[in-house]
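One chain is shown next in structure tokens, namely the form predicted on its own.
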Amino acid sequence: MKLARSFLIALFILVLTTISFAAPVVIKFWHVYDAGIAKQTIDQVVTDFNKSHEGKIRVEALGISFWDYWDKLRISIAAGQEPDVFVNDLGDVIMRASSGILLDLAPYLKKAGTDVDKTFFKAPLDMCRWKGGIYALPFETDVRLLFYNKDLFVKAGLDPNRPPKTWNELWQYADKITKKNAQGDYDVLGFNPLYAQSYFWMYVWGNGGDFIDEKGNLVVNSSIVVKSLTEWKQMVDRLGLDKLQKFNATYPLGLNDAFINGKLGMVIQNNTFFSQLRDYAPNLNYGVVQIPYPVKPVSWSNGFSIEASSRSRNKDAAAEFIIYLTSKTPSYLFAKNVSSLVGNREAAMSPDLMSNELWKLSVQTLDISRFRPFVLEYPLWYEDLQKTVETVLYGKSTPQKALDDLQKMIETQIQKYRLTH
């Protein structure tokens, strides 16, 4: 009797152990795709992954509103309760990697046989590298392009099929398009350097400049940056800062966007702007080209990365899901369904997608696009640069002095960081 009981207990333990081993690893995944076709697509991708890994890995995805997501993720990380895998800002991966929060994916990518340099576009992938490791993979990215109103071109006597190829041409065209009302305010503006996605740092790049010197130092007062800010102020002064601000207030971005309402001849916008034009101005006759600049064409990118927590209890499964999520088929689905410029090169360059001229232009622009350089000791340096530019535009300082002052402040902040870290 005792022998039978012992046998039953052993059998019960064996069954429990078998069940335990059969239970799949659960991966929690947070993202910002909480509605519409984006949610449907990400749900499909997760479902496909779960089916192909049935009994081994199960991903539980949670979509959170974009406006709430960042606070929730930040709080969860601070509390040490972050999900295993999450969407984050591609522009500051290094900041999180340096703090130890992120899992280095390099060993897992090597084991999976993934050649990251062939798989992903260079610019977004470079934002995921830190000290020889790869701490995220680029899921979505974007570029800035020049949209132009063909009907306004015709009214100004310009060829609608010949957009500007140089910065000088852009301003020549803009002058012909611009019209003022009886009060002297702009009724139609050819180009506005202070509107939408037009930023000073892009002009510096287009002028052949940079903010990182040959030694890897952040330098904002080099001769080319000073020259660029001098020219930027001249452009704004020529149009009138007060009049530009009044124009911007009259046409805030969104439904009242100046380009959508036929009041702006040319505008620098994100490549996703075409979806707003499709929804709000389906009959607008427009074209899209790369942004012409004084020295060379350039664009600016940012986007979303996919990251894994270094504190995850299931690192292997988390890495496997990230590699799957950013692979060709899931990326292609996201690109096709959501019109998102994905980081996976092969997916983005699928023949059916590349047959769309706007998509093709966006992909080609990634080859000349840049990210704002991330500076670990001073991550938000570009916000202070923007404030410095505004100081100059308002006439409160000269370009040279304002940038010299900013450089001193940057060096002080970097020194403080290095003394405390």
The other form holds:
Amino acid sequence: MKLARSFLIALFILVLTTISFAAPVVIKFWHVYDAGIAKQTIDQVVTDFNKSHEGKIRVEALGISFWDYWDKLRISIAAGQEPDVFVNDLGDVIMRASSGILLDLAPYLKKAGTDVDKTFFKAPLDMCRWKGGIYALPFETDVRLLFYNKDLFVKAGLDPNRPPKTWNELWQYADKITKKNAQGDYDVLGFNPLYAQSYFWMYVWGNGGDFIDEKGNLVVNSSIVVKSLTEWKQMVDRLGLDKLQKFNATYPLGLNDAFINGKLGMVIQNNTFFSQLRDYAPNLNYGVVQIPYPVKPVSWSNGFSIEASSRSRNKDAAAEFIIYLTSKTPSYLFAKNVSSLVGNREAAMSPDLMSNELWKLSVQTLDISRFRPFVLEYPLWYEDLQKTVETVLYGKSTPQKALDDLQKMIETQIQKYRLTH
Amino acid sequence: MRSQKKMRLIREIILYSVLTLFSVIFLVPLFWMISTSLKPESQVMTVPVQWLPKPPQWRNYIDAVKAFPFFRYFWNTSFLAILNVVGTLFSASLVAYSFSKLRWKGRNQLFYITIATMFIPSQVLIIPTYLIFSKLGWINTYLPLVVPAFCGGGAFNIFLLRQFFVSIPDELLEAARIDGASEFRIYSQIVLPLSKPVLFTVSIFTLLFSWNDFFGPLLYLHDPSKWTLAVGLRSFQQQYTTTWNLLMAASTLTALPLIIIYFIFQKSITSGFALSGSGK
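Alongside the form predicted on its own that was just displayed, please also present the structure of the form predicted together with its partner chain.
Expanding to the full complex; the earlier chain stays at the top.
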């Protein structure tokens, strides 16, 4: 009798363990690739992973429109119901890492034998580091480049194979291309500093400036920033703020983009802009170069990170999937199909991708490109900087005073944060 | 006599011109949606504006329906909308009946508290309600989108119904009570049949809200096969590009059932709206 009972218990345990071993661990993965070739590629990567981990891990992927993804993710994180793995903004990984919701991937990367410095581009990877840990991996990144219309160059008597290198050259060329109509409005504009991806902080960097001082503090009123803003205002004033705004309103980005419609000689755009040109203006004769600079060459990057929740019940499996997703083969597939600059350096440097001139230029530009510095105490400082720039452009304040005011506000906000955290 | 007639004519001319002007203003977006839905992509954003597609591209409708699981989402949306209408009509009218025709301690205070819930911004409630539903294990099910309709149906609907029920003479109910009718019978056989206009109004509001609800399904449903049309329409808008013509074709198809319902029940709806705005 006793023997039968022990036998039954042993059998029960055996069945239970078999069931628990047989059922694969399920990893929920949310991303922004909900349509087209990007979705197909991610689906394929997930299917490949599931096949190679059959019986062990099953990834369930969900793609949500880029415009709605952030609300859904944010609310699920706030409610402690986030998926195990998710795509997020590479620009503010530290914010989430410091709040404790992200899993430190460093031990898993070490275990997997991944040499992160060799595998990933430095600038995007640095955005994932916090207090010695690695809290995300860079999946996609980007750079800003100068696209120029070769036909407009020729019309203005410029050599289409000699694009501008410095900011001075840019204005010399632009002035030759610009044409006004009878009403004094711009019919064709050489360059518009307030259009597309042209941002003031890039100009500051180009002037050799920075927003973080030697002590690591956020400083927006240093002499170089003030000088840059003074120059920025002069550039805008020379063209006329109201005329530029009228131009921007006439050519909203997208199908009616001024560059796409041959109304803008040069434009600073994201490296992925070429796909819009291919779809909307297949006959446009254009070239791409690094952004001209006043003092030193620079570009601006951002991108998407892949992160795992520290609250996931299956941390090992989640980390394994992230490491796979950002590894060479899946990254190469994504880069090739979607033409998006991946964070995996080895994948991005594949010879067949590098044979494409624009791709090569984008990869090279990553070396000089920077991310906006992340300030934990005041993450949206750059939005307030933009507002300050506008205040100055509208003539409501001088560069020095406006930036001093902003600095004061920033210091108050940072102090407030330190008191409450 | 003649001048009076003339005055009336002038007044009517002014009235009709103002009304026509307003109807044109309100119809422009609808016209624009339908016109865009028939355009090739190159004609969508042209300057000067191209009002009529040349030639109309009917294929857009086929492409739009094929671009996402339209019929599946249509079914999901209809299913949710019908359940919401049924639930709201039933539960909100019961609550309103209690607030208007039954006498109990604290009734008015509780009514005011119910009304006060309308002043709470919905954004504040998103995370707490999400937490409640997730504790109940209802995430990725239709329950968070349906059950609330059966639990009172919202303060606004209760308010509308209560205001109407108050106007029904108590004598009618007293007579029924003397005849031995139960409260539920009075509610279902006397009060409800007398309240058709307001019930129509509530149905239409609920139908519109549920049909167009985007945020609820987006938050609570993680399985794309459960999504609704409002969520599905988003697949036409990517980070850098939007296929406006297909988006507008799908939007036209999404709005079509509501437009048809409007034409069928036009009379009841307009009388219901007049009633909800009369401040009884």
